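What follows is a single chain, given as C-alpha cells, in the form predicted on its own.
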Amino acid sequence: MNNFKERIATELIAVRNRSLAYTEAEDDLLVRQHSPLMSPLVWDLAHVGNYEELWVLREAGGITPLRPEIDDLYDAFKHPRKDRPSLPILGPGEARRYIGGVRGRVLDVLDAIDPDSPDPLHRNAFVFGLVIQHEHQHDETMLATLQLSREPGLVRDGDLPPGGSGGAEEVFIPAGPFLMGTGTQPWAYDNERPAHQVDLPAYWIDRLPVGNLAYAAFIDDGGYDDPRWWTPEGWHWRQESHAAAPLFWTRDGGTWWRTRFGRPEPVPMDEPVQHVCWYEADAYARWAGRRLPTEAEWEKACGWDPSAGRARKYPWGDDDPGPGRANLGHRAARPAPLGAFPAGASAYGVEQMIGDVWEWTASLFLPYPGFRSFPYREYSEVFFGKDYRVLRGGSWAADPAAVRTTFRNWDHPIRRQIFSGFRCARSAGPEQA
C-alpha cells in the first residue's frame, strides 16, 4: 500500500475510533431518542457502517451486498429522525459488529483501488473521501445528541489556548472578483463545485465571531421582546417557541449559566456565542445596526489571497490545520476564547474563520451556476430552495478532514442543537468604497 493509500487508512482508522468513543455509553442511552430533532446514537453508528457498505463495497468495488435487508432502515431519506427509534434497528452489539465486518472489507477494497482511474469514484480516491467526510459529519451530530442527552461524563474535554486582546473590530474587504467553490480539491463535494468568478462591491465583515458577552448585551437590551429586530418569520418563531437566550443558558441573578455536556457552568464570556439558530443571529445583527454577511462576502474573507490572486485552501493557506492556527477535531468540547488563534488568520486579517462555531450566512442554500450532482442527488440537490440557510466554517466538533474554506453546510434558519454561531458584516459607504 502506498503512502497516499496509508494517509487514507489512517483517516478510516481515526474516524471510525472517533464513533466508537461516542458510542462507549450504556445501550439505554444509545438506543434512547434525546430528542425527536435527532436519530438514537446506535441508528447514526449503524448508519455509517451501511453508507460505507453502499458506496465502498458495493458503488467503488463490486462486492455482492452483506446485509441487503437493513439499507431501507438506514435510508436517512425515507424515515424523519423522530420515527427511527420504532424502526427494527441493530442494537449496539450488532450495530458494532455489522460495522466492523464492513470495514475489514474496505480496506481490502482501498488496497485494490486505482486512484489514478478515469472513474469519478475510484479517482482520487474520492470514495473514501466521501466516507469519512460522511462518518465525521455524523460524528459531530452524535456530540449534538450527546450535548441533547444532559447525561454528564460522556464526552472529554481539553485544554485551549488563551484568548487574544486588542485589535480591529472589523476588516475592510475591497471591491472586486474572487474565485468562488474548487475546482480542484479532489474530496469537496457537489455543492461547492464549480469554481466560478463573484464580483462583490467593498464590505466591512467582523475580525472574530460575535461573542457571549456582546450577546448578553443584544439579550439585556430586551433583543428578545422587541419586533423591530426580527423579521416577521423570526419573530413567529420566537413567540412560538419562548425562546430568550441561547439553547442550554439559564440565568441566576445577575449570572448567566449554560449547560454544557451534562454539567452546568457560568457562560464564558469571552467565548463565541453558540447553539443560536438564523433568526437570533439575525435579529443581533439587525440590532447592532449590522447584518449577516452572505455566503460569498464570508468565503472571500476567508479563503481569497489579493497578492497571490487565488483561493487558499485554509484561511492561513494550504498547509493542513495545526494547534495554533484552529480548534477543531474535538480538541476541547467547546469553542475557543475570542481571538486565541492569530496565526490562523485569513490574507485579509480575519480570524477564527474555520472552527469554534458554524457561521449563519445571510444566504440561502442554493446551487452554483453550472452544478451537477455527484455521486447522488441526497447529498445536496434535494435541499436546494429557500428552506435552508447556509452555516460555513465549521466548528470545535467538525474534524479537519472534513472542512476547507469552500465547504458548505445547511441546516433550517430554527435549529439551535447544532455548534453554529456568526459574525456580522456591513456593506462599504460610496467614500470607502
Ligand code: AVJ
The other form holds:
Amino acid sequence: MNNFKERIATELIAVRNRSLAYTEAEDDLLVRQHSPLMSPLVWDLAHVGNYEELWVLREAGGITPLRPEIDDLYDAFKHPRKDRPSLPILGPGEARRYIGGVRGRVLDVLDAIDPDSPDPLHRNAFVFGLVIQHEHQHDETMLATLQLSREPGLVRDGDLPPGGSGGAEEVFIPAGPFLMGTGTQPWAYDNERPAHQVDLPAYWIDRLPVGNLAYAAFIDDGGYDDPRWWTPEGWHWRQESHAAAPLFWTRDGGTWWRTRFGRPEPVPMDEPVQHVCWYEADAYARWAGRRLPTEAEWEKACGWDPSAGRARKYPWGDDDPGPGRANLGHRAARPAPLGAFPAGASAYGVEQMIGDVWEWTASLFLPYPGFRSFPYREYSEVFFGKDYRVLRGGSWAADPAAVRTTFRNWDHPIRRQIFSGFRCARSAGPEQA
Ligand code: AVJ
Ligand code: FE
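Can I get the form predicted in complex with N,N,N-trimethyl-histidine (AVJ) as well, since the one above is the form predicted on its own?
Let's see the whole complex now, leading with the same chain.
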C-alpha cells in the first residue's frame, strides 16, 4: 500500500479504537437509553459498521450485503432515537463481531481502490473520508450520551495549555469579498460545496468564545427572566424548559457547579461556556448589545487569508492541528481556557475558532448556490430549511479528520446536550466601514 492508503488505514484503526473505547462498558450501560434525545450506545456502534458496509463494501466495492436484514434497524430515518431501544438491535457482543467482520473486508476495498478513478466515490478515496468522518461524528454523539448518562469514568484530563490574559476583545474584519465553502478539499461534504464568493460589509467579531465568567454575569443580571433579550420562540423555550443556566450547571450558594462525566466540580470561569442552546446564545448576545455572527462572518474570520487572497484549511494555515494550536480529539474532556491557543489564531487574529466548543451562528442550515447532493440526500439536503441552525468550528470532542474552516454542523435551536458554545459579533458603524 502506498502512503496515502497507509494514512487512511491508520485513520480507520484510530476511529475504530475510539468507538470501541467509548463502548467498553457493562452491557447494561450500552443497551440502556440515557436520554430520549440519544440512541443506546450499542445502536451507534453497529450503525457505524452498517454505514461502512453500505458505502465502502456495497457502493464502492460491489460486495454483496453481509446482513441485509439489519439495514432497516440502523437506518436513522426509519426509527427516531427515542424508539431505538425497543428495536431488535444487535447486542454488544454481536455488534462488535459484525463491525469487525465488515472492517476486514473494508481493508480489501482500500487495497483495490484507485484514487485517480473518475468514480466520485473512489476519487481521492472519498468513500473512506465519508466513513471516517461519519464514525468520528458518532463518537462525539456517544460522548454526549455518556455525559447525559452521568456515569463516571470517561473524564480524561490530558494537559491543556494555560489561558492567556490581555489581548483585544474584538477583532475588526474589513469589508470585502471572500471565498466561502470549498471546491478543493477532497473530503469536504456536499454541504460545503461549491466555493462561492460572498461580499460582506465590515464587522467586529470576538477574539475568543464567550466564557463562563461573562455568561454567569448574564445569569446574575436576570438574563433568563427578561423577555427583552429573547426571541418569541426563545422565550417560549425558556418558559417551557425552566432553564436558568447552561445544561449540567447548578448553583450552591455563591458558586456555580457543573457535573462533567458524572463528577461535580466548580465551573471554571476561564473556559468557554458550553451546553447552551441557540436561544440562550442569541439571548446572551442581545443582552450584551451584540449579535451572533452569520455563518459567512464566522468563516471569513476563521479561514480567509486576505493577503494571499485564498482560504485556509485551518485558521493558522493548511498544516495539521498540533497540540499547541487547538483542543481537538478528546485530549481532555473539556474546553481549554480562553486564550490557550495564540498559535491557532486566524489570519485576522481570531482565536479558538477550531476546537473547544461548537459555535452557534445566526444562520439557518441552507444550501450554497449551486449545491448538489452527494453521495446521498439524507446527509445534508433533507435538513435544509428553517428547522436547524448552523454550528461551526468543532468541539474538544471533534476529531481533526472531521473539522476544517468550511465544515458545517447543524442542530435544532433547543439542543444543548451537544458541546456547544458561541462568540458574538456586531456590524461596524459607518465611521469604520
Ligand atoms: C452533522 C452531526 C448533524 O449526527 O445527525 C451522522 C452527522 N449524519 N450520521 C448527525 C451524521 C449521519 C449529523 N450531524
Ligand atoms: Fe449516522
